[in-house]
Each structure stands twice: as structure tokens, then as C-alpha cells.
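Only one chain is shown below, in C-alpha cells, and it's the form predicted on its own.
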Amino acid sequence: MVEIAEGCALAGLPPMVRLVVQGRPAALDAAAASLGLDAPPPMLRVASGVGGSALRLGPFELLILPTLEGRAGLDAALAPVPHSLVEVSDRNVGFLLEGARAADILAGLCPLDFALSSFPVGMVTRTLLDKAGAMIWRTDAHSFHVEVWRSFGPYVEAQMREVAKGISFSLLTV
């Protein structure tokens, strides 16, 4: 982790398996019950398993960031049903923004309302981030996953690091 604003810090994460699902409910079921999951979450939110987690990105979709054992059962599980199952590993990169400032550095890319009351913890959303597209997942109070093509992730980390050194200035204004 490296400090981009007094009290926030940004770091790269690892590489990590990644698996969009598409299908009817039966698809999603199954794709959920593979992790742990009593029912795949609710429209734009995040639940977490034994086996990983399901991230509801839309009414037919979910993005599934599996465990090496989630990862293994999950074939089975979707088997019986009509269902897309593909593997996005390559194309993301993720970061992890945290601190009491996470929320302004997203916010100055974004115009979404990111306080706690309006974007709690276990959201998640598309959106976009200045002109890239992304994932947002409020992990924490003051914690995002942030998910972007890798071909924007240069570009992603250099906005969000230009928007903390204008945090910072004007902290020192005040």
C-alpha cells in the first residue's frame, strides 16, 4: 500500500481469478449455492461465501471472484442448467483504495454519491471513472475494490492519484 493522501492509501492487487456468470435464475442459484450462498445477492450488492464471493452486477449476472475450492465446484454446479460462464482473469485489474478519504478520491471521478448512507458497505456498481469503465465495491467503511480493464489501469491509478494530491492541497489550505 502506498499513501496517495494523508490517511488513504492505494495498492494493486494480486492477481485473482475472475468469472462472469449469465443466466436465468437457475444459472444464478446454482452459481451461488457452488460458493456457500443460501441465493445470490440482491441487485448491486455483494455476498460471500466459503467458496468466494458473488458480486450482482445485473438482473442476470453475477461477477464471481471464487476461492481455489469455490473455483472447482462451480463447473459442476452450472452443469445442469443453460447458463454463460466466462473467465475474465486477464482483462481486470483491481486496486484496493482505502482511508477516510477513499470516498472523496473516488468521487472526484466519479459523480456518484459515495457517503456510507448511499453507497454502504457490500455495494457494488459499474460505473465509470473518469472516462474508464469500473467496478466499485465498498469493502469497508473506508475500503473499495475497484475493478478496471487492465488496458485503463495506468491510466485508472494516475487519475485517482491526481485526485488525492489535490485532496491533500487543500487540507493544507484550510
Contents of the next structure:
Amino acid sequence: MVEIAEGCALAGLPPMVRLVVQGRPAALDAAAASLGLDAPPPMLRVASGVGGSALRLGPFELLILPTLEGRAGLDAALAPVPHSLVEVSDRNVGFLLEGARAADILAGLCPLDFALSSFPVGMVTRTLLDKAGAMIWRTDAHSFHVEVWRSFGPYVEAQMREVAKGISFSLLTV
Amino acid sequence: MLLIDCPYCGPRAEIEFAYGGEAHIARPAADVSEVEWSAFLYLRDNTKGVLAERWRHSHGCGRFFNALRDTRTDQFHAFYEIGTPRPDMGGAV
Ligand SMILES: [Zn+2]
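Got the form predicted on its own; could you also share the form predicted together with its partner chain?
Next comes the full complex, and the chain you just saw is listed first.
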């Protein structure tokens, strides 16, 4: 973790397996069941089971971050139902943004309301961070898992650092 | 900046969306005349007033949906899913 402003640290996340499942409710049910979940999470929510996490990014779409065992069970679980299963592990890069000021950094790049009441823990959505498409997942009150397409990584990191600079400046006492 | 109420994600800023033109335009059978085909491709009503139009939440859930928007005021009257009929506004608009 690197502290980019007082009360805010940024880190790149290690490589991870990422899978997009698209299909009708039966396909999403099967994918969720194979991760050990009772049902797919509702829109814009994350559910985690023994086999990994399922992120509901669209009404017919889940992004799955599986464990090794979870990955192995997914193909068999989905085989009987029509579906699309695409591995996008290398398409995205992930960032971990942590600290009391983390929400302020995101708010500097995105018009969403990051108050806990309107963007609670366990909420995920795609949106824009400045000009780049991004996915934001609130993993804790002061912790965000942010993903962007790999080529946007350096740009989004630079933008977050720029907002952090502004926040640091606003905290200066003279 | 318009506030657009995606039927799947709730209200979001306009920058997350892509415009999709007039809604409820049925694709004709492939063997229609060239005149009918060109009308399907190019001819639109250019409504002054309440227009049913498509939007796509391109930087969100990715889904297309329809909206009723007054082209004179930019006021939205309804948002509804693709495949459902145009809402009857009861003569309100
Ligand atoms: Zn949406």
C-alpha cells in the first residue's frame, strides 16, 4: 500500500481469475449454486460463497472471482444450461483503495454518491472514473476494490493520485 | 446533465449512457421493397413533444431500455424495459 493522501492508501491487486457469466436466470442460478450460494446476488450486489465471489453487474450478467476449486466446478455446473462463460482475467487490473478518504478520491472522479447509505458495503457497479469505464466494489466502509480495463490502469491511477494531491492540499494548515 | 433512471440500476448521470434513437421501430421482413427498407433504416418522426426513445446503459449494466422524453423540455416521463409497450400516460403528456 502507498499512502497517496492523508487517510488514503492505494495498492495494485495481484493477478486473479475473472470470469463473466451471461445468461438467463437458470444460468445465473447454476453459477451461483456452484459457488455455494443459495441464489445469485440481486442487482449491484456481491455475494461470496466457498467457491468465490459473484458480482451482479447486470440483470443477465455475473462477474465471478472464483477460488481454484470454484473455478473447477463452474464448467460442469453450467454445462446443462445455455450460457456464455468468458475468462477476462487479463483484461482487467484491480486496485485496492483504502482509508477514511477513499470515498472522497472516487467522488473526485465519478458523480455517484459514495455515502454509506447510498453505496453500502457489498455494493458493486460499473461506472466511469473520469473518462475510463470502471467497476467499483465497496468491500468495507473504507475499502474499495476498483477494476478498470488493463490499458486504462496507468491513466486511472494517475487520476486518483491527482485527486489525492488536491485533498492533501485542502488539508494543509497555514 | 440529464439524470436517467435505468430500470435495472436506478438513477445515474447521463455520461454513463449511450443514446439509441427512436424506439419501437420494427424490423421488416428481409424481402420487402427497397423503399420500405430504406424507410426502416432512415426515416424517423423527428417528434416535437413526447418521444419514445432507446437508451443503453453502456457504462453500467450494459442493457438497452426505453424512455419517454419530451424533446422540447428534456423532461423524462417514463423509463421501461425493451419489449414492453409504450406506457400510456393517460393524456397527461
Ligand atoms: Zn443500468
